[in-house]
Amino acid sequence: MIQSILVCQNSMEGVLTAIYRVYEWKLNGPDTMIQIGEADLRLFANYYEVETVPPLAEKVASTVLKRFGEDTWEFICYALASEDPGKGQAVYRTIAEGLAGAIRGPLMHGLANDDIRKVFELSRHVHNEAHRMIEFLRFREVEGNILMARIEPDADVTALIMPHFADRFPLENFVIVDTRRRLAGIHSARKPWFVARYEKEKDAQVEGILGQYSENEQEMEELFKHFCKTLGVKERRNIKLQQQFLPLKYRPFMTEFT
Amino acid sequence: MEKLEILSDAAKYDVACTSSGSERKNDGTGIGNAVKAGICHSFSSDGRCISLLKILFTNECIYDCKYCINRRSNDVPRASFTPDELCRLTIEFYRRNYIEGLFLSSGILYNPTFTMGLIYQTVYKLRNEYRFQGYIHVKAIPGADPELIQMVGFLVDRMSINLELPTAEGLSRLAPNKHRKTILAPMRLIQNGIVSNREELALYRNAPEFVPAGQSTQMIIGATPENDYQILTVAEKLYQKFDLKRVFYSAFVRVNEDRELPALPGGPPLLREHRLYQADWLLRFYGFEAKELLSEDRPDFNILLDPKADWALRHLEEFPVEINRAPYEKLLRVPGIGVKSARRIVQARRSSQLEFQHLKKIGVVLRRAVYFITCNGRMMYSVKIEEDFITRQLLDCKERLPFDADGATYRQLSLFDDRRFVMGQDQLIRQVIS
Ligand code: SF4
């Protein structure tokens, strides 16, 4: 039989549009593949492209909704703001075995399956480096009172972390930036959140924004920097442990680091 | 800055640093809100978590305890805050996501009741004029007016009393001005009044909330004579009589000289300190008891295995277990099985029979556990279940301690941590070593 490979955008509701064209098309099959980005081609497959129609991934989401329940949707959620490159295939089988009825109980408890082990591993995953995010990430007070923080996570965390920080924030403007996505979640007092993309033109320009310092704001970072010197016991000095729980990846726009 | 330097080096010794076992959103109408889990926002080069702006309000203490740096006659640089700075300090820090909050603790300024009350009119002023809403942790100065306390307690998330040392003997000796009893009284006070906030709260949904994440204590290990089954003990009477949600030990560190303190040659005893949070978590979620893993005539925990390994070899007759039957309970006493991968043993089960394999594929570490286990019936190796053998290997998977590091070997800090040689009996330690 001939493969089928569906290939789609690299996005939530690219992964999401194709599984809805797998169903449609009536491709459904333990051959089907879902792919991300370039088609690497094979002989012997039929490729299909698949366009990315809004809608239709929010009929997958609601499917999964209903069907699965809040917390399976959730891990879908994190191991597709992974940049696995198996995410889109994990996510589709894993949902496709739900549908088929093949898991007894709550889907993501179905952990013998290859599958569904892969989209929860990939969830485990985002959901640490979002959590990481959460904790190490600072802002600095720039010119208007506006608070910026800067990140380059492996993983698209932003829309998953916004969510924290605007509960907790709900009177300040702040702005994290995906420098890596040339993503930005922004947050004005009182309002919603959003995420902007911004085109390479703009890097410059955002640079420019992350770089400058409000009156007060060089004094509360020396006051922090010193704070964090001072706390460590030096009778109990212990940089590996230090290491291990606080990666020196992230170090590079931790204020206390730099 | 100054000022910050000397208050907040006054308060690292203090371990409690954990922002956990408050949930609260904001109302939208100020700053902050609070996690469950706790956040860690950063570490300190000693590799503990820095998750509060930890800090004394003033350092001024009329007090003369032997093992601490403020005591009244050491001769150190002294300050104190202004609430309004304090809280200044705190929003600032915590706009940047520096900190989850704020951890007041305070030397004792003319008296307990005052020093009690410069403490309130601070939170008072970070939760009302701040609209503060994250997580504060206050230290209740034993001795205060117990009315000020308690209204501390409606503003705060998490208070803690200090137990300083595991026995009144040591207290007396090296706290002179301390006393058991007025430690354990505003204990008793705020447990009350959580029990009493509990119902409240069952009847009207929007009462205030009493010191919602619960109670704390700590105390400081190897400064006095007291065993590990002695401390234990001491800390498991606090989760049953006095309802806390955490006891903190901390190794003691010799920052006065002084002639009633032991002089530790191999710094801090931190692997005592380790082995006591490794039984201390037994206790409070693997359904062990304190004399289960000590006794009288094994006052002390095996320098060379964890407390939950230590206790396995001693009661080899209760294993093997069979994962695809045994009750939670069980597993949880299983050597290298912990409440995460029992949690997904009894999930998984219910799908399907498990052998070895799966085990490995839901995440359960079997390096340890092996020894220990069968899956329908069979081990993994044919072993015998012998107590020689089992320690041997166990020896072989090298535990990760953590402070392995930093060019200390194992030997070393085992060595200088045992309470015995602490007391000066080099000599049978020496022994039990080689
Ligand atoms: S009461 Fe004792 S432990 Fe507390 S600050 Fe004063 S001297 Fe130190």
Second form
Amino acid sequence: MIQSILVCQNSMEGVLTAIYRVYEWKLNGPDTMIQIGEADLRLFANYYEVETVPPLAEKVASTVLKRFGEDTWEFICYALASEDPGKGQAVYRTIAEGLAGAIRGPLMHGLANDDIRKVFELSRHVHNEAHRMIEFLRFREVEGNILMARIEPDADVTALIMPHFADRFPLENFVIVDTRRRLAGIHSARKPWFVARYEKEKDAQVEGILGQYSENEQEMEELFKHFCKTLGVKERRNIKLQQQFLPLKYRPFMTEFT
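Please could you give me the other form, the form predicted alone, since above is the form predicted together with the partner chain?
Chain alone follows, minus partners and molecules.
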């Protein structure tokens, strides 16, 4: 049997566009696959390059919302934010099972299905990562009275955590930079937030901006570090327990550990 493999961009819009093309090109069969990134060539397979088209992705999103509800759409959004290379195929098969009426009741309750279960597990992992980013993210004031925060999460959670901070700091100018993926969540005071991608050539410029702390920030950091040091009780220090609640991978960009 010859497989049909659609190769798409590693983004939510890219995967959803590929799902739209599956049905538009009448390729929705058991041997159809959605592959993210560069084509991993196989024998007996037809490859289709899928260009990301946001309006087509919006149509798929609208269909999912209408047919399966907001809860299912949230699971899919979180799953597509993961770094798992099989997320596109899992989401496609989950939507396909739902459209075919193969699952009785809420779509995400069909955990006996391998693809639905994988979407559920990916979504849970990304949700936990986003929650930890909200807890451990630290803003620092740079020149120009702009709050900057640097993160390097396991999943692409920038767009998932921006609403929380935009709601918490509506009157602040702040930027959350994911230096691993070269993404920046940008919020201007009293304006809607958005996410922008920057090129590799801008790495040095971004690093420079992140290191330009204001005088007030430096003073506050010293006070905060002194507070954390004074607050601790040496006799009750438990490194293993501390690492369990605050893993080492989150500490390089936290003020109290720098």
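The structure displayed is predicted, hence computed values, not measured ones. For the two forms, the rigid core is made up of the largest set of C-alpha atoms that agree within 1.5 Å on superposition. Numbering follows the first chain given and starts at 1.
- A displacement of less than 2 angstroms separates the C-alpha positions of residue 194 between these two forms, with the rigid core held in common.
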